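Form predicted alone, single chain, as structure tokens, below.
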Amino acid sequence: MRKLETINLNDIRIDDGFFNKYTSLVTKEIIPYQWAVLNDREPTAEPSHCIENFRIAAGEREGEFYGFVFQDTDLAKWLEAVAYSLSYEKNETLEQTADGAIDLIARAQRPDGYLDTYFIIKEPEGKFTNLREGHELYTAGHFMEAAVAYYEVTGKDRLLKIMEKNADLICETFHKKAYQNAVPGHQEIEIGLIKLYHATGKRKYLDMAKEFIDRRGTEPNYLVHEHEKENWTDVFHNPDPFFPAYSQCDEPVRTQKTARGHAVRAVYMYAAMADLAYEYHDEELLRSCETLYRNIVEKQMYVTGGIGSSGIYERFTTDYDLPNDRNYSESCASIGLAFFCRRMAQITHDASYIETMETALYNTVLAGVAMDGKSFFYVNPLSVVPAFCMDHTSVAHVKSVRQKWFGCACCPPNIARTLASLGEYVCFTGEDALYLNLHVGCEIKAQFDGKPVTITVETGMPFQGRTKIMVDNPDGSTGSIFLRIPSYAKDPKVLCNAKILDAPLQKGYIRIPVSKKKETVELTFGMDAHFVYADPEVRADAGKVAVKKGPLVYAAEETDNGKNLNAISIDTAVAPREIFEKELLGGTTVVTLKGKKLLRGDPSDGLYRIVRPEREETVVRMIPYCYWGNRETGEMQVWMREI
């Protein structure tokens, strides 16, 4: 089956009542704010030193390296976000700023192509001596992705040439005898090498990515024994022993049946595995991807699309271990899950992957950024009591308010590049076909029979189940639109030119033939807010309910419901009620539930009592999870007790 392609971002314009709240911030707020942070010009944010590290590495400043060993990647992801934003909003000043940053990168690069400011400044003799912790290959992967994006949007190849030189060094180094079984500690370069292959046509980059995947978890296990080498450079000085599952290197990738270890590393690897399975027609590798996907969505994923249930090692743990108040669910992990699902949908043409991707994007990913674009969540819990988020406790990693920046700042620029590239998730292109994945308002330029076609999408999603597609096909070309019908759509009806289209679903899509010069397609469906129940094996959610409406998960906040949300029980015999509040959070549908709340009574009765507490009736207000924390600081809860 031919792989579907992501659309060229120059060929799609997002104009959507829901997503505009975020995408409009990318160029206006997020990118300038992050550039100020990277240059240490934002007084409210934690120092970054990222640009300063490059100046020191280039010999233009004196000083010491500051930050995490992978600090360079913040600039890489920022550049990638800039590239995507320029595809739909030209900005000469921003492009000049990006060009200047690329020039600085070029000046910092070593003559042999090596590029990593930590090792250039701090450990000049230590390059590639600690793949487990050093993150050089991870950093290279992000710069490769940025280089390809910048080249594809602007046509400028300076960063592309920089990263070709870097990739050539990596290919040469990792075919030497000393590195014949070496793999990156943190996967990402595999994605970068694959993209670099497609941009340059150099097959050795694709082959190197495949070798990194094929070597992983094989014996002799490079990452397990790396610290025994004489030239080992200890980066983190971590007294805890390395455990291979953390980096998914405890067994070959083709035999792994469960998602394990660091969640971001895992899904970045799975995304690369999917790409490689297609490129090499590797059915075994594709089956491994399918198996790992099923384990995630059936046993290890939160209702919000969050993954990685443990704050310790930011990792998957075991099936059904999904605590709500101390989970990690890193923003980057859900972004990586979206990468993986998108690729699997491209390969299989199966919309079930899109549904998981959609869940992650609408909930955890959007929750990661404030509605002003200037503060961020790294961790995405499903239950928060601000007073309990104390240092030196099991929930020390949980924040009740979004942070202006982080010492380890991988999430903010990752969110920026994801929002800026939203069009790649909205639709795919095939041979004389357009696949509409997400119900997002937009205008798309496509081709049927080699002739231009313009498709305009208007939608009420995610608050109303209606989507209208208008096709302007001046040459009357023949093609197909494959429209995704979500599983949550009740009684969907499709009208094509005012006539009912009765066609079977094909892996979650309905095919709409196009041949007239003007076509109008209208999809309507029911999408009421409803209760969701977890598998009882999920101990944390047993006896509790959540609320969903379409792709959105809802959350209760203290702002609307008072303190101690855990004292509230929901009467699920009464259906949720909905009301659209135009002035709230830029316009949103609020869901109200009937419930009862425990009364504290007289505190002098003691901490533990023999009298059952009284309860009073209450009405619970819930807002979309992605919006939580944008008003007053307070408690938040997704899963509520059932009466």
Second form
There are 2 protein chains.
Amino acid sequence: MRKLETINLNDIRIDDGFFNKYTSLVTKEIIPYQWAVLNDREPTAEPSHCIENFRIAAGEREGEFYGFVFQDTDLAKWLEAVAYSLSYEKNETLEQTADGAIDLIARAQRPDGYLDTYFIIKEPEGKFTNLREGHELYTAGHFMEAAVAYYEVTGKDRLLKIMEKNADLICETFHKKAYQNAVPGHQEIEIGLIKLYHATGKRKYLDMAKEFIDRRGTEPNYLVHEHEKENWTDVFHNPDPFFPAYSQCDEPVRTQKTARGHAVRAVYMYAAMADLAYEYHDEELLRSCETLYRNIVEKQMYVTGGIGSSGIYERFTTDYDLPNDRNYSESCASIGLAFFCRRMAQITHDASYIETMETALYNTVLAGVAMDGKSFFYVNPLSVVPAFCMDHTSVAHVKSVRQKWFGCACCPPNIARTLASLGEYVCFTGEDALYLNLHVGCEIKAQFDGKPVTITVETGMPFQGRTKIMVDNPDGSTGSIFLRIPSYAKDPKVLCNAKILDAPLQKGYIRIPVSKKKETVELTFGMDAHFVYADPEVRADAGKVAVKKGPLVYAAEETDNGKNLNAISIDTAVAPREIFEKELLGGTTVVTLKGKKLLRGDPSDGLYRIVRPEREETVVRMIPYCYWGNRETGEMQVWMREI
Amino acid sequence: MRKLETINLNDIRIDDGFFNKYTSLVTKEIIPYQWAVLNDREPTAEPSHCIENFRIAAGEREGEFYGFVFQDTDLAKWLEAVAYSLSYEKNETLEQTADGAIDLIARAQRPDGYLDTYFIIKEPEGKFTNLREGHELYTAGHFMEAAVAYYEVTGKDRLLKIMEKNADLICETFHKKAYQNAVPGHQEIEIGLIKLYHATGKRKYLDMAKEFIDRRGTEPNYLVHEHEKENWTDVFHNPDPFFPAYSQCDEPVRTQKTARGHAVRAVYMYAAMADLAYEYHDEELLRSCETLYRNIVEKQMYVTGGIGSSGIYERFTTDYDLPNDRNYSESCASIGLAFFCRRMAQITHDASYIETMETALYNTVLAGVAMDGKSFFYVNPLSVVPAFCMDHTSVAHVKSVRQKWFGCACCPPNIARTLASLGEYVCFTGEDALYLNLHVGCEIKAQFDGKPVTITVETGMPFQGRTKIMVDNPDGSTGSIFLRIPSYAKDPKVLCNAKILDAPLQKGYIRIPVSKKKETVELTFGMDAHFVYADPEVRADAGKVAVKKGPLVYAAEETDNGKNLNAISIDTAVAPREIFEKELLGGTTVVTLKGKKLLRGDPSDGLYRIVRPEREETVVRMIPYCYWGNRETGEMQVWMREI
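And the form predicted together with another copy of the chain, for comparison with the form predicted alone?
So here's everything in the complex, that chain up top.
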């Protein structure tokens, strides 16, 4: 089966009631804000020093390296976001700024192709001597992604050439005997190399990516023994011994049956594995991807699409261990999950992957950014009591307020590049076919039979179950639109040119044949807010309910419901009520529920009492999880106790 | 009001159906086992090197210091436990072993009185240059406690002299200008100095203890600025900056309204504060003790008497933040809480403190030791799913199986010394009065009117509400027995020589006048197992119930109830049923409850489902919390969901 392709972002324009506010944030707020941060010109953020590091590495400034060992990736992700943003909004000044940054990168690059300002400035003898912690390959991967994105959108290949040179060095280095079985500590280069292969056609990049995957977890285990090498450079000075599962190198990837270790590393690797499974017709590797995917969605994922439930080591833990108040569930991990799901859907043409991707994007990824685009969550808990989130405690990583810019800034630029490339998630192209994955308003230029077709999508999603597709097919070419019918769509009805289309679902898509010059397709379905229960094996959710409406998970906030949300229990015999509130949070459907709230009684009864607390009737108001934390600071809770 | 005194342990013999197994464990198992560990002769434990460190410090062996900076305290606590154990069971071999150890300590002590093998061996120039982390004063405090205990039980003053010399050095050093406002990072020396004052009559020890308390948190803040000193020695190489609340030095102790920071440090300090408040007639300090006590019991204590709810930094967090599955609730912290409560009761003659002490002792402290005396809990969670307690996660500190002997072995010897000195908790002596605090079978030698009186206590506690006191008063002296009537006693009835005694409670005690040569007092009361509810402000317990019977909190275990205890909800309309099971865990009352258990349904329904899980009727079996983890490994849970 041929893989479905992501669309060139120049060929899609998002215009959507729900997403416009986010995509416009990227252009108007996040990209300029991040550029100011990268240049240490943003007073509200911690100094980044990122651009300055490049200047020092280029020999144009005196100074010391400052920042995390992977500080360079902030610039890479910014460039990638800029590339995507230029696809939907030309901006010459921005493009010139980006070109200038690329020139600086070129000047910082070593003659042999090496590029990593931490090691160039701080540890020039330490290059590639600590793959576990050094992040050079991770950084390179991000620059490769940026280079390809910039090339695809602008046609400019300067950064592409820089990264080809860098990739050539990496391919050469990692085939030397000293690097037998060497793999990156933090996966990402695999994705970068695969993209670089597609942009350049150089097969050796693809082969190198495959080797990194095949080597991982095999003997001799490079990462496990790396610190025993004579020339090893200690980067993190971490007194705790390395545990191989953290970097998914405790066994070969093909025998791994459960998602493990650092969640971002894991899903970035799975995304690359999916790509490679397709490129090499490697059925075994594809089965591994399916096994790992199923372990995640069946046993290790939050209802919000969050993954990585341990605050310590930002990692997957074990099946059904999904605590709601101390989890990490990093924004970047859900982004990586979306990468993985998208690839699996491209390969298998199966929309069930899209549904997981949608859950991650609409809930955890969007929650990662404030509605003003100026503050961000790394960590995405499902239950927060602000007073309990103290520094120097087990939940110090949980924040009740989004933060301006982090010292370790991986999430904000990652969210930016993901939102800026939304078009790659919205649809895929196949042979004379367009796959509409997400119900997002947009205009798409496709080709059927080699002839241009314009497809315009209008939708009421995610608040209303109706999507209208208008096909402008001037040549009357023959093709198909595969429209995803979400599993949550109740009684979906498809009208083609006002006539009911009664066709079977094909892995979650309905095929709409196109041949007329103008076609109009209308999909309507029920999508009432409803209760969700977890598999009782999830100890943390037993006896609790969540509320979903379509792809959106809902959350109760203190600002609507008063303090102590866990004192509330929900009467699930009464169906949730919905109200669309135009003025609230840019316009949103609010859900109200009937419930009871424990009364505190007399505090002088003491902390522990024989008397059962009284309950009073209450009405609970919930908003989409992605919007939480955009009003007054307070408690938030997704899983509510059931009466 | 005159303080009540703890009894000399030579004057009390415990003989109790519930406690005998523990006290005999101390003599038969724990003390010999610990001695083997201290000498690195116990193959099941991590090497301690404790005795070896003393030999090296004494110049009798070559070698390096090994262990924690406070490794010496293992020996101190062992000696203290030995002292207590000798009070109820003479053992010449053991006493000779202890004398030998004391000789070794004498040889390791420096001529100026300094005694701490870490610094003697490893950092001879670093003495008292890192009070925050160095633990020298903490270690000294434990040796002072041991010295006094050994002196009081055996009459031998060799260790007492050693520690007087050490205390003299400390008093001198900490009055030097360089040590202006200096205080220990880990409180404990204060308790030691106060005990040393009582044993020796040297007032300067008491004054030094008072200064350490009064200095704490005042400007210039020694601990906060200590690392800026030129001669500072870095002990822990902790990259995180010191936060003063950790060591309770963020403000003067008298203005502290909430318990904060490292829980063991906190309660050891409060215990010393209580002592000092009494000795100096310092009403303000006593009010501070009361305020801190009330903050703990009204807002920061688990139903089991556990305190310190954060696994990170083993610390108090904030009011009502009492998570059940990730808490630390160190055994040592509950021991310290018992120290504090006992002192407050001695000073105020108020049995409400005894009740808190009883809760801590009967639940968290006893849970700390296995019924074979060979393994120990540091951490005392109220909910455990063994599979979730993985290394390298947010709950890595939570163990589902007691451990043999820890690298950091503070808890096992602390539990041993506490159990060995149980008599000090069971009763107090007043003027012609004996206060019976805990309902524990024993024989007590007291004095009324200067004449010997023997009081024998028999009890069915903690499983039955009946206690019988036989007074043998050969001289017919006049005196009083103050018998604590626990707040959980329902319809208590006191018979004095078979006649009902109708007297008012005096702060939780009933006064029984004694004058006849033989008196018999019989107390009976109801003590059915019952449900307990938490103040709904405790988010973690909202909608849940616990079960108590008298002082005992109950726990459900997987071995009795199958996997997934949180799938069970309890029908509180049905009263708990009790069965005494003679063969179970040395004989215990088991409680059964009616409940319902969520059925898993079809796992292929997925992790999150629209269908509400079915429930089936079930009977839940619970055992005393202190006994959990003594059978098959499995889940454990105290707070159960209410139907």
